[in-house]
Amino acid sequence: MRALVIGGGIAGLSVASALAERGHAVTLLEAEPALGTHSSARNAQIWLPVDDDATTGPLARRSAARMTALLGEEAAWLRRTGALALVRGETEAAAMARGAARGGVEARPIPMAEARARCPALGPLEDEALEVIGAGVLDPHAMLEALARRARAGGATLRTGARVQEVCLHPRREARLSGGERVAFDALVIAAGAWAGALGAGLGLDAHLVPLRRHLAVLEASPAEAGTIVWRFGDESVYWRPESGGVLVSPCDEVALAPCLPAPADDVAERLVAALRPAAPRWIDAPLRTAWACLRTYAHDRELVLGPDPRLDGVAWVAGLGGRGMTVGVAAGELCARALAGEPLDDESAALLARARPDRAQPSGLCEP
């Protein structure tokens, strides 16, 4: 099979190693002069794995499994810090405990006064705190050279400054480049992020992917007054750990755009203030050393789109992986090519790919986190 993969991020090249790994014939396309350029390489490299929902677990527990045997080991991807998470009511802290044991974590309610004691910085806050053991700060150059050396070492052909203009079914199959070269192909897997949406209504299919802008910044304050990582979620959501010397937080904004490389907003600043207030108000004043924006996609329901599209023989979508892309982006993709490539499948991969699939009904309009 001569298989297409449109994307060179954590979903393009899991998709592609997996394939290569299969002894298919994988040629990757990435519009950009190198891979992983985009979301891939501009969040926050939180490992945090506690979506009370049925597919980050499972394909959580998996991405880490495969990226430990990819690199021998697991520090060489992901170091381990733990994590403080905060969350209104005792309700939505027995979902986070559930979601927690299933993506292979564990979170365990705290009292507020340890939380404040391993993070100095937090606010007067009534929120329920919970340790996170497991919770970490993942590498992605690492993760993301890692996938790149096994699709090589499988075969595949990896290009960069390769965009796609078009994709043609008939009366060939084959995807036409900006200069004009054509590359023809058996099976088709869109996994181009933000322009994954674009990709699939050229082809008639519409998976309801929206493209979201979010905020990322590194402020001039004290990594030992952060303390951890630590994510406030519900309607004032923010998060925060140390960096380089300084504290990385995001005001968890959301905003639809149309796929770019989005420049930070001019009101940044605000939005970090505003999420801060009440979270860590000792920061509000603390000097911005840099801010970026990043691009998460989402289909309407916030679920994966994943698998061969029914609608269209020898297509298929790795997609709509939100915020948690490199979380479970890399068994997303190795899944993805499992199914594309017919091979049998176990129960809890049958169920994942049924959850996510590419033609399920969706909401007319993008779902609330």
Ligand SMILES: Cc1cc2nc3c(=O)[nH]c(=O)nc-3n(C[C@H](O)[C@H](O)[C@H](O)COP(=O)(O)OP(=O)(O)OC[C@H]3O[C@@H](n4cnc5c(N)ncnc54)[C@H](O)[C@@H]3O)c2cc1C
Contents of the next structure:
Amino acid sequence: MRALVIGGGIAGLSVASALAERGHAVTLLEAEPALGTHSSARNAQIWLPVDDDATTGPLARRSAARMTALLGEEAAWLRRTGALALVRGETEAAAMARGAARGGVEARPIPMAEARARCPALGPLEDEALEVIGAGVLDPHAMLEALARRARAGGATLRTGARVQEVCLHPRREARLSGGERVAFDALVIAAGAWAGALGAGLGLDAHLVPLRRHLAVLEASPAEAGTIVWRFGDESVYWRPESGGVLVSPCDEVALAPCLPAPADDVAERLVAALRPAAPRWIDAPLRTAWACLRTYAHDRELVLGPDPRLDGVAWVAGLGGRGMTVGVAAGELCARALAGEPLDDESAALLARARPDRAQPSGLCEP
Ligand SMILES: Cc1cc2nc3c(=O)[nH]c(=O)nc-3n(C[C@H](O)[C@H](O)[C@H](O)COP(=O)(O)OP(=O)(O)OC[C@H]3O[C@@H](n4cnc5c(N)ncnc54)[C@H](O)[C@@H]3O)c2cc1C
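Show the same protein again, this time as the form predicted together with this ligand rather than the form predicted on its own.
Shown next: the complete complex, the earlier chain at its head.
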């Protein structure tokens, strides 16, 4: 099978490496001059598989196993520093403990005083605190490199500076690049992050994908006061972790944008202050070392868009990875490759694909996080 993968982030490299391993002739096209230049390189690098949903846990566990197998040892891509999670109420805490167990980590309730001892910056919150044993900081560069190496070793061609302008299915299956070149294929995988929706739409396929801008910033603040990865979930969500002698913070903002590499908004400092005021008030005057923004792309129901699309033979997706793509993307790509190659699937894999079917019914607008 000649497989064409559009997109050279974690999604595209994962599916390309898995297809190449299976002996298929793979071409990956990446528009930018280098692989992994959008979300896959501009994220918070946090491994925290605690979502109480059907897909995060199994895909996170599988992704971890595959990355460790590719790199020979876990320490080559993940530092299991542990994390603190803050939630409102015991129901949320129980849900997180369930999600964590499925994701291969453990979320253990601890007294707020113990949480504050680990993270001295914590404000006077009345949240439930959980210690997440097994959470950590991942290394996107090591992950993307390992996947690209594996894909090339299997004979895949990974092309950069190759922007797909249009995909045609008739009279023959081919992608047309912006320079006019045509690349023929038998099977197509749309793994183009924020641009996936537009590429699908060109084929008449709506996957209800919405790119949402999120900011990250590094504050001139004490990493010792940050303590560890701290993620406050709920209405006033915010997260931080030590980073390069400062503190990486996200105000967990979401603004829908057309696909692009977004510049930081003018009000990024105000957003940070508002997010930090309740959770870590001592940092509201901390100088901003740097700030950036990138897009997290979600389907309306916030589930992945994964696998062969029943509406068009030979067209598949690894998209809608949202805010968890570095955690689940490697296994998502592998699962898509297995399905596209027609391999028999175990029950868990079949259930994951059923959940993330590209043609599933979707709510009319984006669900709340
Ligand atoms: C601020 C932020 C923080 C995050 N933090 C975390 C985190 O801590 N942990 C975690 O697990 N996840 C995190 N994520 C989510 C994660 O980064 C994404 O889910 C993941 O990177 C998406 O990968 P992707 O391959 O789908 O998209 P991308 O990495 O964006 O790759 C898509 C690629 O497709 C290419 N492309 C698009 N159109 C075309 C075309 N027409 N022709 C050729 N190429 C094309 C693009 O140039 C791009 O390189 C975060 C995301 C953001 C934005």
